[in-house]
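Only one chain is given next, in structure tokens, and it is the form predicted on its own.
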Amino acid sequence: MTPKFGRGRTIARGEDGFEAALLGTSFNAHDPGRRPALIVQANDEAEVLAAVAQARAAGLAIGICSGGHSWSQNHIRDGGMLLDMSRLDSIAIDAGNSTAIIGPGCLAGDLDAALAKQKLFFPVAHAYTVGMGGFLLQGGFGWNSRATGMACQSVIGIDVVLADGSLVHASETENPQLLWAARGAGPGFFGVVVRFHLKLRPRPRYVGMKAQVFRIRHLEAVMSWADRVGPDVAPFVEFQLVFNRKAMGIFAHGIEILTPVLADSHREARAAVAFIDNSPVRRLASFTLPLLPLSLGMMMKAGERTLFLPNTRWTADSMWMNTPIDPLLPALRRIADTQPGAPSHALWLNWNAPPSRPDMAFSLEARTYLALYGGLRGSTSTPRDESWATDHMRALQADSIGIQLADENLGRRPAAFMAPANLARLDALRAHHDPEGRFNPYMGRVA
């Protein structure tokens, strides 16, 4: 497993440390001005126990970070107590039964490699350092979800404490209102979870990759052509789009055409990836990989290498459309034209999303998703590139059916992120569970 912290400790505001321990809980290296009163390190469920009872006693609102990668920093409130879960990251998996049961702070790589060994899957994130906590509680875009669900739908259990200090079990037969929150509410659920428990399933027996690169003076013939063509593509395919100011092989800015793919075998990893091969633009490509064996260890890392880089501040933004490609074309060159240098990329995901889920808190999604990382390093950005994200997605509002907790931008740029009635079911839930609102509510949101 990677290594973590050391063993955790309370830390009061003014104390030494408090600043290293506050940053070092956000992947986002972003400093929000926001300062929490006191920092709890829980290092296991008694101590998280303990805090919720502390924090009652003083009348303390509680934010609670598992990984660290929310890019709003949602965790970092001013006042209060951050209750920082990294340090339970314990995994069991019970191969026989094809389930699992991880604390909140295991790390989606650490998970993965420990299902590998048994050839035991589960959606994990798709990068490397991702808390599953926070992952699996705003939805869970993870490996394989056009084809096997979000991630939260094979979340068939948690063990959670609540507002008055009790911990209990959750799931389809006990406490079934407390699962149906933890599946989508993100940063809003109303409680601290100490463990998940997932239902596994058997590892895809190939694993791979196929790229394509095009210089982006051919965004609008690429971007037409993989709109066409995406609601065909199977759905263990992740056909996706990345706008890169130094793309794959040509370190020049382009769209790279990444498809991971998860399939029984190489001989239908191969068949579902040719539409790229038979494309009308290939011809426009600078170059074209062929169909790459990759474990999901090397994919998740090789992200973080490339695109999600440290010591980086990050603006995140995304939403939902059902809108053809046609009209938006013209604010994708927008996009492009004014995107800032790496790691900042957008990203155009194809999704068309099944006709129904089962019922849950998470309950908005649609055909394509369109997410924007602005990413700045040093201290040459300018205002223009410290907005990109946010200026972009508020001007493409119109033909947005809302956002994508994962990505949420909610501080800056309050979006729907679930479906009205869903959220008024967990408003109604919050209210009972939560009345004195021990727990941070979203930073911002709309009805």
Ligand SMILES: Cc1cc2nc3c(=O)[nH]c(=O)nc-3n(C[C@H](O)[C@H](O)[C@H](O)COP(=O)(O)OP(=O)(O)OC[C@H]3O[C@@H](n4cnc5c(N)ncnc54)[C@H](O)[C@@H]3O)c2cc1C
Contents of the next structure:
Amino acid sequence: MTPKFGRGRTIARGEDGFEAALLGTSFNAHDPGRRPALIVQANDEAEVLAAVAQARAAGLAIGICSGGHSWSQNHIRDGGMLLDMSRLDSIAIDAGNSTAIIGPGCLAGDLDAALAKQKLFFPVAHAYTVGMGGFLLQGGFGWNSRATGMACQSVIGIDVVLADGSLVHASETENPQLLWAARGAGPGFFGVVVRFHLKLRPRPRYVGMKAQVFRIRHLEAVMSWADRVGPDVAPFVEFQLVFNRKAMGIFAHGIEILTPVLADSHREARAAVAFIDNSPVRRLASFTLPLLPLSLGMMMKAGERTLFLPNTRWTADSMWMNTPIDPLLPALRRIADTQPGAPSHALWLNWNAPPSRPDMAFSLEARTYLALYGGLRGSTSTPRDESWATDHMRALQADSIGIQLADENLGRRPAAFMAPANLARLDALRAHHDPEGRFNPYMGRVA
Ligand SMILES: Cc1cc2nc3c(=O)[nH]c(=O)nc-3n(C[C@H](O)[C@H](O)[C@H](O)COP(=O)(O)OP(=O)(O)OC[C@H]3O[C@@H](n4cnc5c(N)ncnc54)[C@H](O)[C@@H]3O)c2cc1C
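Hand over the structure of the form predicted together with the ligand; the form predicted on its own is what we had up.
Then the entire complex follows, led off by the chain already shown.
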């Protein structure tokens, strides 16, 4: 993402600055080759209303971006209007009522920094520069989300411009079907959100992380152990395993165990990560770091300096799975063997979804999550590197129940992303609120 330079303007394809404005919307440095006819960089709500009216009058389809972190660059389509919401990035915190109203262009890290000053918390995304707009709409796997729920569960209202040009508020009691859809429709939402109303929580008193690193030759032993202990790991511990060709500390192909903890006390946090020190695979580890106090801001920035580098051509793909890990071990070994160089990485995440959630569009999750992030830099990549994430996820399709919209790759590999009944309800809402298809649909759907 390029920094936000001055006031936004409207730029037609062919005009000076169009290419820079378009590609500057995207965290992913890949050029998808798609080109809209027009970019509208909205400065405020009035300009959003004017842009939707203009698109209606001209019969243009609308693509929207806030932080531009869609791996698939969902907002960049051929033809139509691209509505860039990144300048609507306000943050207004009401500490007395534990609520906040934010613009969709507000960044995860900026919101967290503002909340930290008031000892408040919201489960923002794990990387500093992720836009809250797209993050909240797809569900939002934020910090501590296993304990606090999906971030969208803490969205208590939205202000949205619909296809008919009206600006409406939606909450549990007012237009509740729009709030239902905004909690999980992600890149298939049928309106422009200009504000999110959030419920805040007290900030956890202890934030830290424990890490352990293994050589990749121990993959089978480490993954089998992690899969076995995952269900017993406390919900306020994020238990993540990352395959990395330049693993932390060993600078060689390895598996990083990264366990951020957001707890009430250091003692509680230490007890919750003790399973790593006591594990049967600990003697295979190259090293183990003690539990270290770290701020969320530090962890967010560190992630973007190590795993999620900008100026990189990314392809991400993902799968939810309920199957035990044993039959998947050969596939995980193939993923590691063919993994391109850093910053490409594979993430295995212990999730163990709760038995039920409130009724909302977000409706697909499972025991474990596997995501591949192919990140290429320079011009030396091979076609196999380019399609590493997509190819391996396609090969594992039979073991998966679907994907996360956070890491969707629907344009290249359509897959299930919502429970069928929820998708049918979302389709009906879209047909009602956007009968002419003003807002771009998902880039791909399974039949
Ligand atoms: C480095 C990195 C780290 C990430 N970490 C996490 C994480 O920890 N947890 C997680 O859940 N996800 C994570 N993601 C995924 C991320 O949440 C999604 O890609 C999300 O869509 C990004 O939001 P955005 O506003 O930045 O993206 P955008 O690309 O701007 O938006 C994505 C899509 O959302 C829709 N949209 C955006 N804004 C609006 C709006 N105002 N009104 C209506 N529709 C809109 C559009 O369809 C758009 O194409 C990460 C992604 C990256 C690149």
